[in-house]
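Next comes just one chain, in structure tokens: the form predicted on its own.
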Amino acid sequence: MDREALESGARRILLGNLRQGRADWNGKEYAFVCPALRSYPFQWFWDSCFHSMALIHLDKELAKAELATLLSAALPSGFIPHMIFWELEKRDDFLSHNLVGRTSPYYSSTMQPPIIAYAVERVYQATGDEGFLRNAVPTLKAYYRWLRENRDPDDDGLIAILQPEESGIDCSPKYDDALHLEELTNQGFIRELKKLYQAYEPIRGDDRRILQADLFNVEDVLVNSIYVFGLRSLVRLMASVGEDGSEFAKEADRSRDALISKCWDEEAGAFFDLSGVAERPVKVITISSLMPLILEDLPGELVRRLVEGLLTSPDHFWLPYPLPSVSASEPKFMPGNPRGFIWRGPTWMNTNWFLSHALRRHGYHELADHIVGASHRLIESGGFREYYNPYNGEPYGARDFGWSTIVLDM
């Protein structure tokens, strides 16, 4: 598939999934790309960030509008929800379980991986729009402060998630024990989530108390890697508007150091999440174990061990269509169609985007080229789908899936 055909297909999906209008509930104008018209007909936080970076290559004005819409949903506290129901009438009942902790029916109570500052930086670099940048920076500062103040109750530099979907890799097997998941199906996963939310009811709306209750408290490697990545972008954005970003630079350094000192497992040669107030290592090798590679200042020896020991190992991630979301060595690795029980083995385009760019930053250009080539072949043979079999490329999940257009930026 040549570049012209790739762009044509991506344009059809991104414009076809575009929602525009004015919200009845707050009077704000919106313009965003929903992930998939039938499966995900709302605005999702990190999906929008990926959409904006794909749109850079097709329509820069829409790229700005995507992020401006997302930023406009920020609450006075600084929190930005992971789902916003601009078209309230389209909100399905099955999503109501995400509303724990908030009284509003217009947005979810939960977060997603905080990549937004990097997305803003990329769109600003592409457009040079000073007004867009100056409007974004105050909201971004408030958001990253909210994360630090509300999601790091033990003040160790690592932010925590209070339910699995906040990581964006919802049903990953690394959460099975924390969620007390025994029935390994999507129905079993949703059932345990609902139990968790019911237990949160007495303290809903107070994220620090929810985490201290220790019902589900995970310092997630993927989330924290993206947190540091986003903080670095915020520092550069603040410098662009003449502001001192040392507050956020220090936080990025502290979080990076905590990732290395607390999450790196020397024997396994992998990064592992920490579960509970007791910070028990979750020794399951998933795509998260590789995610600190996105940090330019990760020590070279850790980069080498991750790349040589895990990423390029056919026993782990170097399958015919890399990179699977779970190591092939894990007993719970599920490469086939999980029917909604996602992130347990298939390959996803957004993590390929993260890690192909990461490999280039660390000088592994041939490996990055291989991942990009495999990603193109997945799109060519299966279309822009939600996820793919890492052995044979079979496409699964939602069709015309928005963030798979991020291949344009690979």
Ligand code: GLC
Contents of the next structure:
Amino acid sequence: MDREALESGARRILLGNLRQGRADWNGKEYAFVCPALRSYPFQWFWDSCFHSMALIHLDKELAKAELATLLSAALPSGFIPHMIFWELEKRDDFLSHNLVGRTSPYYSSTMQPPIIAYAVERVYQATGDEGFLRNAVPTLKAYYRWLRENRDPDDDGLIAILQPEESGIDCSPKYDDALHLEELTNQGFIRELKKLYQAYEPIRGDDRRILQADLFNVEDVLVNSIYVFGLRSLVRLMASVGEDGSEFAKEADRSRDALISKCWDEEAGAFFDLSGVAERPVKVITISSLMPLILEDLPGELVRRLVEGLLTSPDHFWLPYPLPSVSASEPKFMPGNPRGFIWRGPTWMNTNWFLSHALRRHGYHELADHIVGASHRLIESGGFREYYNPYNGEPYGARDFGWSTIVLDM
Ligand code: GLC
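Mind giving me the form predicted in complex with this ligand, seeing as the form predicted on its own was just shown?
Now the full complex is given, and it begins with the chain already shown.
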């Protein structure tokens, strides 16, 4: 597939999934790309960030609108929801399970990986639009402050998630124990989530108390790597508008140090999440174990061990279509698609985007090229789908899936 064909395929999806209008419930205008028209008809936080970085290559005005819409959903507290139901009439029963402390019928009260400052930085670099930047910075500052103040009750520099969907890698086997998941199916997963939400009901809206209740409290490596990555962008954006971002630079360093000192497992040569107030390491090797690679200043020795020991090992992540969402050596690795039980083996474009760029930053250009080449082939043979079999490239999940167009930015 040449660049032109790839761009026209991506344009068809991004424009086809574009939703525009004025919301009845808050009077605000919106313009965003939904992940998939049928299965995901709303605005999702990290999807929108990926869409905006694909749109940079196709339509810069829409790239700005995508992020401006997401930023406009910020609450006075600074929080930005993981799902926003701009078009209420489309709200479907399948979403009724997402009730975690929900304080509004218009958006979820959960978060998603905080990549937004990086997306704003990329869109600003692509457009040079000072007005866009100046509008975004105060909202971003409030958002990252909200995360620090509400999601790090033990004040160790690592933010915590209170249910698995907050990491964006929903059903990853690394959450099975914390969720007490016994029936390994999507239905089993939803059942356990519902129980969790019921238990949260009396303290809904108070995330610090929810985390301290210790029913699900995971200091997640993927989320914290993206947190540090986002904070670093925020510091640069603040410098661009003449503000001092040292408050956030300090926080980024503190979180990076905590990731290394608390989540790195020297013996396994991998990063592991910490579960519960007691911070038990969750020794399951998933795509998350590699995510600290996105940090430019990860110590060289850790970079080398992750790349040589895991990423390029055929026992773990170096499969015909890398990078699988779970290491192939894990007993729970499922390369196929067992009825929407997602993030348990297949390869996704957004994590390939993160890690191919990360490899380049650390000087591994050939490995990055290999991942990009395999990603192109997946799209060429299977279309822009939600995820793919890492052995044979078989496509699965939603069709015309928004963030798979991020391949344009690889
Ligand atoms: C699934 C994914 C999540 C994504 C959402 C919309 O829930 O796990 O990361 O944001 O779909 O695409």
